[in-house]
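This document opens with one chain alone, in structure tokens, the form predicted alone.
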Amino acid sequence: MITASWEHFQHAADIGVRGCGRSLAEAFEQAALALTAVVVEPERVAEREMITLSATAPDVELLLTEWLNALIYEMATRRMLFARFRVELQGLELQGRAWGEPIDIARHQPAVEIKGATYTELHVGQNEDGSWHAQCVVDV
């Protein structure tokens, strides 16, 4: 059986996420939540708001880091932590939700901001199962 799930990777310098799921919007919703975990641990995150955001891009993998890239800026600009994400696709235009809260230091203790996903080790695609991926490095 196939299940959702995240991880972070090794890479010299920064951080790799690395999103898995049953569909491609759910490999981009769990690469979003190891986003989260790279700041801070997702449960200690309340879904309390919920922001809206788009992306397009000329493929997938683009697609990824314009979804991550969004994201790391409503975090930063809002100054919030999300926990949650729902993403829906048609073709290479993404509609997204996420549900978080304003970061409290005190409470979340955020471990690092991060700068912007990049194209390293940047990859979308589908495995042998019919399960998804998508993976990419973040500047930390």
Second form
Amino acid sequence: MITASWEHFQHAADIGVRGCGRSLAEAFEQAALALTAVVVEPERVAEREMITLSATAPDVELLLTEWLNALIYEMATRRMLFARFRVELQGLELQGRAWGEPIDIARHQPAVEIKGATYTELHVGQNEDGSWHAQCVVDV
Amino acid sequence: MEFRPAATESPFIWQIEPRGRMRVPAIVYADQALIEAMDSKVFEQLSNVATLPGIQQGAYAMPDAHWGYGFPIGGVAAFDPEEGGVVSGGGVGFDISCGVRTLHTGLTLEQLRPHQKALADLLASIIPAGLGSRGSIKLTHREMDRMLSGGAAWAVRQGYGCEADLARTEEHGCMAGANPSDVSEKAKERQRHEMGTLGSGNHYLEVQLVARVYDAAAAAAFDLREGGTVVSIHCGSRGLGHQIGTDYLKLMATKAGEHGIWLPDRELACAPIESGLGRAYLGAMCAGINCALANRQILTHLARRVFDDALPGTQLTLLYDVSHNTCKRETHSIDGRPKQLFVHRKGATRALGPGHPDLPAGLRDVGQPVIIGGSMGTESYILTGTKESENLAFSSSCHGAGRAMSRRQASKSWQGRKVIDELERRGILIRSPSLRGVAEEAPGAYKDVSRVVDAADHAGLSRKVARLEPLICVKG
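Having displayed the form predicted alone, please output the structure of the form predicted in complex with its partner chain.
And the full complex, kicking off with our chain again.
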């Protein structure tokens, strides 16, 4: 059975984020969780506030980097961390929601700040079992 | 395709001859051990850079090169706008004008040691570091644009330093060609609370001991003496630079087809220098350089306040400020003819040799200080530019150690608290808001910076002047 999951993969200087899911939207949600986990264990982040965001791009791979970059921007400017994500896709139009809370440096112990999502190891696609994956390296 | 470089007559130069779409050779400066350990992605990326339009002479990799984004980190490439040359966001990187500056304290180790702990605590409380920290300076829209045009010179006008600091900063503290209107509102918004912040990752403020001098004459010119102490600050253009990198990477990737540029890797996104997008990126990137210069200038001011509190009367004077993620217009000789080129240095330091007209009077005879940061708890180095580096790699040298291990592997291998305790036993005080951050930056997660510096010295890219050892390290 396919279950939603995320993981990190290795890159010499930085870190790769990978999300898997039953749908493309779910893979994007999981990739976002992997993004949070670069900074902090997602379990440490409380779901106190919800924000909405949107993204669009000429293809589905660039849409992943747009989605992650939109989250990186919100994390930086709102000084928030996010623990849960909801993605709705209509073609190459993404509507997202993210639940989280303001950064508490002492409690969250954020490991590192993320500069941006890159096109390195950027892949989005469907696996043979019908599940989806979405991944790229992020610069920290 | 296999991209392994071949040995040459010099044991420190390795070369891939042009083939396929490569317009120039790919050249790597390294010793045998470094080249064997180097990620093969470096050779592939360097060969890709060699295919870009207008590239001159060669695509170069420094001894600390590793797998980057489009360009390898530790990559140098120069392009001629008159031959369709390009500018690439990936060739500069997300952290535009990330760099290091080193300041003399005028204090010996004996004078500093009794105050080491008080200094560490005070620096940690005054220097905003790590994710979620904020600077105390909030810029209005108008002041933001002035900062982006003025760089460190703007910061000095605001009272964060003195005129003498500018003489010891590349571009005299102000990068020409900056155009704040080419910087997106999002980038400016991301910077709103981040002036005078250190950031995280491998960025730091360190108090260091001058542990060893290798070249007495150059060290004297740089005012470095064994047993003396310095402050080094490593950081970049903060959120603004990261957002400029993000914005223009997307624009360059989506418009490459329109410009008729064939990209072997989407991350290598670029635009002709002589195009609307190319000019806009250069205007924004130069503004990013100014942001980094202003940021390091404000952090200098904060460090001066701390030293004046802890050790009244201490004067921190700037040795030099170098950037290692830039693209700059410079004159270089190609086949005996001077040309105006756009030189990308991604994780590489400009290293001007003796006699270069851009150097200030006190440094002109000896060459530009090249500051190579180590990792937390390990040594750093000061080198000096050489004349031969002009022919080797457009006057460039290495920039740091480079990671040997991923962050995840590091955080599994070490515990932050243990790393801090172990370093404290060795007389090195670490101050960081994040224990996980410390574990990910553990000294063992980085390559041996000494080996990289020796290779740069042997290859002639720059000459070793002094080794610095950390006493205090403030990390994000």
